[in-house]
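Taking the form predicted alone, here's one chain by itself in structure tokens.
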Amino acid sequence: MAPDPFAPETIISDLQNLRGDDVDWRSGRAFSLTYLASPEAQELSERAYAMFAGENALNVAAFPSLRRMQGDVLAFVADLFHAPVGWAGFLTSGGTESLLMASYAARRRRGDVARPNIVLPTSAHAAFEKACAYFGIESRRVPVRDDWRADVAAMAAAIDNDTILLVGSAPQYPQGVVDPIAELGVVASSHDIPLHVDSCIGGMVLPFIEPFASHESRFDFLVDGVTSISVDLHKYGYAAKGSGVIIYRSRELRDHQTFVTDNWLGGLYGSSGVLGTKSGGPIASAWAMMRHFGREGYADLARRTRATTLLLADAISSIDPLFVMTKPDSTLICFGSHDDSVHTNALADALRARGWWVDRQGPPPTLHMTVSAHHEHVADRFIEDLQSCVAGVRSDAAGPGSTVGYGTVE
């Protein structure tokens, strides 16, 4: 008898199948898009997102369970960044929408400007793009310094009446190095523009290693400029797609990111952000990795993953013709070649053919790596097969191989 396609064990099936030609980023082969910590913590983590998937974070006066859930992941991150009393934040989707939010509370913030503009690095994440083509914001980009650091001189120069926001990275994404954001925040408090700085990719990990954890290089709200900071819990907090947090100095800055209407026939509507209903599986799945790692756990995963990603950026380094862009100061790496006949896209071919995931990025062209702590367990493993991968590139000289970036369009 034919099996009932309609039957919970066909689809599941049928899903299992689907999955076949993902990359096995459970195995650690993927240097992006997911964060492993642990196969403890990721069962956790799905355990808890199952619990509450279905409720819905829209209304939490009818699930105090998610508003005590939200409230003690603002705090933990709160705390992460030195905030300072008075401050307030809202969970978000991810980084996308926390850029978007921090884009759009600046243009409330400074409604009566008809042409606004944000000043940023060529480097700042690509989110602001698309919050500026949301908002009707100019996107005014300065060329970043020879070390891929923002310019802070070129970008007070570039700073007018009709400036909304500043922005730094910590880190940029691209390269992997944090932005000089204690003199932004000179340039900032001076201007009275605010600063976001976007840590999306670098807030669990860059307040327990140096020289960030000594508060010798300031990032957070140490830094008198800084209004508002931005970090994905579904990166190196290890929780599940979906968990992003902004916290902001002060209530009043957080309050130009509320939306609420009455100007329809369902009375008074309050959003916090883009989405409207949210599920309540990412705020437990946050909840749930917090509660498990704590703050002495993350510094534990923050300190093991450097130091993977310094063993990996001296082991690729060594790799003729390889090198590495610059020394990460977290736990992103960015690596291209010298030489034509190892193209970094065919490079990239080549270890996908392996069951390994790279991003290709440019300008100039250059693949990139995200480490998290899972990757300790396979890095000697991958380094064998990069070397492997060059030989073959070189021997085949294939050409430039295929283009897909970080984010696609299909």
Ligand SMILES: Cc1ncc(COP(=O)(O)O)c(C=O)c1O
Second form
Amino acid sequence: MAPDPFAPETIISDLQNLRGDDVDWRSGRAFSLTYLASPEAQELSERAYAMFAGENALNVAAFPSLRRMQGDVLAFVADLFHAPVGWAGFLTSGGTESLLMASYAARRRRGDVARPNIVLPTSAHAAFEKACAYFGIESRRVPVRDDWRADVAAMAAAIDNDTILLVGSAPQYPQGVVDPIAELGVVASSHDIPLHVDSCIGGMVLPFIEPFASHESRFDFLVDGVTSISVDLHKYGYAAKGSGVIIYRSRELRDHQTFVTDNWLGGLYGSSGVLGTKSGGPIASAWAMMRHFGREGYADLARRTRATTLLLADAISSIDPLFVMTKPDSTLICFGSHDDSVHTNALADALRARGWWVDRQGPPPTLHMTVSAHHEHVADRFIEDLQSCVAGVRSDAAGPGSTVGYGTVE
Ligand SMILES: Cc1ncc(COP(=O)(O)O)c(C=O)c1O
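Alright, leaving the form predicted alone aside, put up the form predicted together with this ligand.
Once more the chain from above appears, this time first in line as the rest of the complex follows.
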């Protein structure tokens, strides 16, 4: 008898089949887009998500559970980043929304400026371009130094009376290095311009590894001049997709991101982020991960992931003609090829054929790996496959390979 196409088990089985060609990230095959601490933690995250998937954080008066979870998660992150008394934050849907909000708040803080600009290094995340496009802001990109970090003097020189925000990253995504946040803080303070630290990808790692764990190398609210910080929980917080945090030094700064209107027939509508309706799933998942790991657990994950990252970076640089662009500051690896016969895109294609996923990026043309805690179990296998892929690409004269963007346009 043919299966009932409307039966839940048929639908679930069809969904399972649809996954057939997806990268197998649950086995640690993806070094991008996904984050895996352990299968057990993943299961807990998904159970928590499912429990609150239908709840709506648009109005937490109806769901005090979500209000409580949001408050707990924000307090955890604020504490980690030494937010001062009077801080205020918001749970976003992730890095892009956090960066949009930081830019929007800065824009509204300086409503007097007709042609506002944001001064940011060329390495700062693409979501700032989106923010500038959405809110009519000029993106004033300043080339990074030879070591891929923000050039603070050049950024200072790019500031004018219409600059509404400075940006530094901890770390930046492409090469994985941390910008000189303390120096940027000095520039920001002296010009009275807000400084946003984008710690979306490193925020749940850097506070636990040296040198960033020590007060001398801080990149957070201990640095005068830092006015807001973004941290994604759906990255190294290992929570479900759709959970990020933005924390402001003061409520006054955060209030600029709040949107309120009654200019319609539905009454007072207040919303602090881009979204209206907002699933409780990511919030519950973030709360569950925070409870499951706590500071100690995250510290352990960060140290283990860092060790795997250094091991992988060493192994990659020992494979001719590959080279690691710079020693990773955190848990991101950027590597390229010295030899035109081993194109990085062709290498990514060959790895994909063996089930691995790495990001293609540039300029310059390089590959990017976001290392998760679970990768410690597959690092050796990856290196073996990488060696074979380099040999294969070279002997096949594989050519330039295919281009796949960091994000896709459908
Ligand atoms: C430094 C940094 N900022 C922002 C983002 C954007 O985050 P999301 O993709 O969650 O919107 C990323 C994503 O990797 C990132 O690495």
